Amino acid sequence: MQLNKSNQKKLDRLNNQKVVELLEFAVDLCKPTNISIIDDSKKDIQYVRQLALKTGEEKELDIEGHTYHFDGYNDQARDKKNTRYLVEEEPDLGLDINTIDRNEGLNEVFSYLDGSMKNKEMLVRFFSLGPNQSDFSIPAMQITDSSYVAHSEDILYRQGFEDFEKLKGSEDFFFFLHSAGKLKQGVSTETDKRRIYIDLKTNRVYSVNNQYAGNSLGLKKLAFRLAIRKAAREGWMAEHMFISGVKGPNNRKTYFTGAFPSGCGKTSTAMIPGHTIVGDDIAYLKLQGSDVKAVNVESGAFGIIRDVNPEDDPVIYKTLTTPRELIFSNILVKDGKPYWLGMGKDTPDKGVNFSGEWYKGKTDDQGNEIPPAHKNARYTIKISDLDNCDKYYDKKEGVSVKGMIFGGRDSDTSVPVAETLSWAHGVFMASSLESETTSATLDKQGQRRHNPMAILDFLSVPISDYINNYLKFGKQAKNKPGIFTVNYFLKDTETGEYLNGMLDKKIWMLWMEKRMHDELKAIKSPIGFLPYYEDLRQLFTRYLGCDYTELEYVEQFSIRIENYLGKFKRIENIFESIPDLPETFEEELNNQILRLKEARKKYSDSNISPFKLKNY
């Protein structure tokens, strides 16, 4: 391995033999033309950004600091099929998890990585998952030949070269090796050989023949899988959650985390006007003294840009249309300006997008019309660039979490907001999370997909261990966060129209905030604590300036007994084949079903008004 004097000096500063071994391994395998070790200096960070422009992986837009990148036509989303765990024996994770024999998988991915960096530059990066030098954080070493990937990570994560210097030779860090593979006009071409393999034995990830960030940025959802396993073993929590500061009376701020499957309102909840954001995607939670503290693993956001417009998302829209360092991906570009679906302005009839030169009516090889921008087009920005960025977003000690929210897409059952009866009941309800598929998925519209804690796609330990870790965590926490369920997608059974307005979620959040400070009483029901009508009416009047009728309240918060029983029967069928489930979980399942049946008998009704439940 040949390094110039400057790079060798940087490597020597780390004084870490494991880093040297991994670098030598990567160089021997990938055979780069040259190697650049990037430290935390502004000079090195700027070098990566300029390299992305030089190689053509990114191009500049008219607004200062804005660039755009195109992933390949067949490289627009996470590749679930080819994202696999490398295992030495088939684990019983309790759910359908994609695995491959470790030796077979290593041989395959190494064959694709072999020589993948010929005539290319290897970038050696060091980051911190979580705030620098924090008890929460995990050091991460990433090697890639994609300057776009490296530049994206500079926006999304905290530089960690100095953190590695302070490791004093420790091997306790994650390692990621990525190659975009063969490129044509700056885009990966051999996507049929795309592989993303996660080695749970060594805490390493190998990714090749892709650029889309969900597949290539090791520190994002790939590192998340490793962290979930680490957390379960060490007794903390790595979660698919936003962290938001909800403003209550007298400028009080109360921090909530929230987990939602894709398309269920996670980003819109994290970005409610008037509240602050610590993070929008992944959180680490640990017990610190009597409190549960949380940090944002990332320092940036890789967000879906579709439907971001000045009316519905004013904070994000302003950020995307003013000067700053920002990367767009898979949008339409015309005369140096970006366009995306649902942005609130007319789209040009021609321009450049992920398919090359684009014009209205253009079709792909199968005759399908190519949209001007991809529905999964993205933006990459720093959290600190958002006007609603919380002042403690980078706090080493984390923020104190008072409430945890779990939301799914449910058209006919779940109430808009409810507080669970206890921590154990909350864990059960979160484990029972379902999300209906939409027209944007490959499944038939309206089918329900079980997605416990919105973490199914990333689970790397048996589901029973994951649930048990939740239960133990709650037992150890003196100041337990309240657990809430939300549902923004309840519909009128006759008209099919949504019963919730788009702004209603702000009211549900404010109600939760007041509940965490014991300022509002609640109605006990079979599925949790519900708001009183008068409390919601006052909140709607004060914060949204609109009336909230008794009819709306009854339609939204009535307990649909048969639908709930159907839901929990589905959950029972899923979990009955899972071994080693905690007894507490099974007790909560049985008690939940029993409460619903008893309520049906007591009220002689399968659709119980919340007004009747005052005497429950």
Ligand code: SPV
The other form holds:
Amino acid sequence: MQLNKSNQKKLDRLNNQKVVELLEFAVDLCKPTNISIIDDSKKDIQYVRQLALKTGEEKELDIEGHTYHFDGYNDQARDKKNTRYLVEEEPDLGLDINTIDRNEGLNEVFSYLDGSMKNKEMLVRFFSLGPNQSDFSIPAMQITDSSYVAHSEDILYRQGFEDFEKLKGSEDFFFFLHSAGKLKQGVSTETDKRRIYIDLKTNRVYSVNNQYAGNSLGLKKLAFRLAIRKAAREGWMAEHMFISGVKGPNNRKTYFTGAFPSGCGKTSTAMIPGHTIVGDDIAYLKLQGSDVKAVNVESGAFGIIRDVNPEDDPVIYKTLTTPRELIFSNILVKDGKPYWLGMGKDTPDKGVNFSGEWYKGKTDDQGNEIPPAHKNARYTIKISDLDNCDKYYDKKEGVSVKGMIFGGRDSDTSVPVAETLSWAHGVFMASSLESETTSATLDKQGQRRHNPMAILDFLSVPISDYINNYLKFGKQAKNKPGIFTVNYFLKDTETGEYLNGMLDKKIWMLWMEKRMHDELKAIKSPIGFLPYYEDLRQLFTRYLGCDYTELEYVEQFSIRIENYLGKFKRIENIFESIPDLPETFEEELNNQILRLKEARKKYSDSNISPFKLKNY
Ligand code: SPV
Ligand code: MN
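Given the form predicted alone above, produce the structure of the same protein in the form predicted in complex with the named molecule.
Expanding to the full complex; the earlier chain stays at the top.
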């Protein structure tokens, strides 16, 4: 292995045999032309930023600090099919979790990585998943030949070279090896050989022939998969959750976490005007004394840019249109300016996008019209660049979590907000989350999928272990967070129109905040506690300055018994085939179905108005 003097010096500073071994292994396999070890210094971080421009993986836009990057035409989302766990004799992980025999998988992915960095520079990076030097955090080493990947990680994660120095030679860190493979105009070309293989045995991930961040950035969803397993084994939680500070009366701040499948309102919930953001995607949660505390694993946001406009997302829009370091991906560029779908102004008829030179009406090989920007186009920014960044976003001890929210894209069943009846009922409801698919994965869109805790794509332990861990975690917590379900996508059965406005989620958050401080009573329904009309009406008037009619309330909060029963039948069918589910969980399922059937009988109605439920 050829390291120049300054790189060798950096490696020596780390004094870590495991790091040296992994580096030697990666160099032998990928055969880079040169190697750069990057530390936490401004100079090194700037070097990576410049390299992305030099290699053409990123290009500059008019506004200072803004760059854009394209992923390949067929590399625009997470690739579930080619993301697999390498397993030896382990039992099947269950549900539709993809696995491959460990040896076979290693051979395959190594064959694609072999020589993948010829004529390229290998970047060796060190980060901290979670705040530096925190009890929550996990150190991570990333090797990549993509300066876009390394640059994105600088925006999205805390640099951790110094944390590695403090490791004193420990082998306890995650390792990611990535190569974008063969490039054409800065874009991975051999996407048919795209592989993302996760080695649970060694906490390593190998990813090749891709650039889309959900596949390539080791620290994002790849580290998350490793962390879920580590957490389940060690009794804490790694969750697909934002963390947000909800501002209640008298400036009271109450922290909530929220899990939503991608593209279902997660970032916009974390970004509600007037509230603060700690993180928008991944949280680690641990018990500390009587409290549940959470940290943001990341320090940036890789957010969906579609529909970000001054009206609906004023804070993000401002951040994206003022000078700062940020990366746009898969947007449309014309004359040094970025454009995306739903940005609130007209997009030009031609420009450059993820398909190359683009013009209105352009079609792909299959004859499909290519939109100006991809639906899953994204922005990469630092959380600290947002006006609503929480002052504790980087706090080593984390913030105290008072409530957890679970939401999906559900057009016909779930009420806009409900508080579950207990921790166990909450865990059951969160495990029963279903959502209509979106553009964040390469699947067909608009199909209803079971997605427990919005984490299914990332689960790395059998679902029964995962649920067991949840139940135990709550049992141990003296100050248990309340568990809430939300749904922003309920539609009118006849007109098909959404029953709620974009801003209504703020009201649901404020209602939950007050509930967690015992300031509001609620109506007990078969599926959980519902808000009283009067409380919502007051919140709508005070915080949104608008009317909230009894009719709206009834349409939104009536319990659609048949639809709920249909949903739980589907859930029952899924869980029936899963071995070793905790008994508590099965009881919750049976009781849930029973409560719905009893209510149907008691009210002789299958669409029960919340007004009727008052004395349930
Ligand atoms: C998500 O889709 O959940 C994301 C983006 O946060 S990524 O997982 O990186 O695709
Ligand atoms: Mn996510």
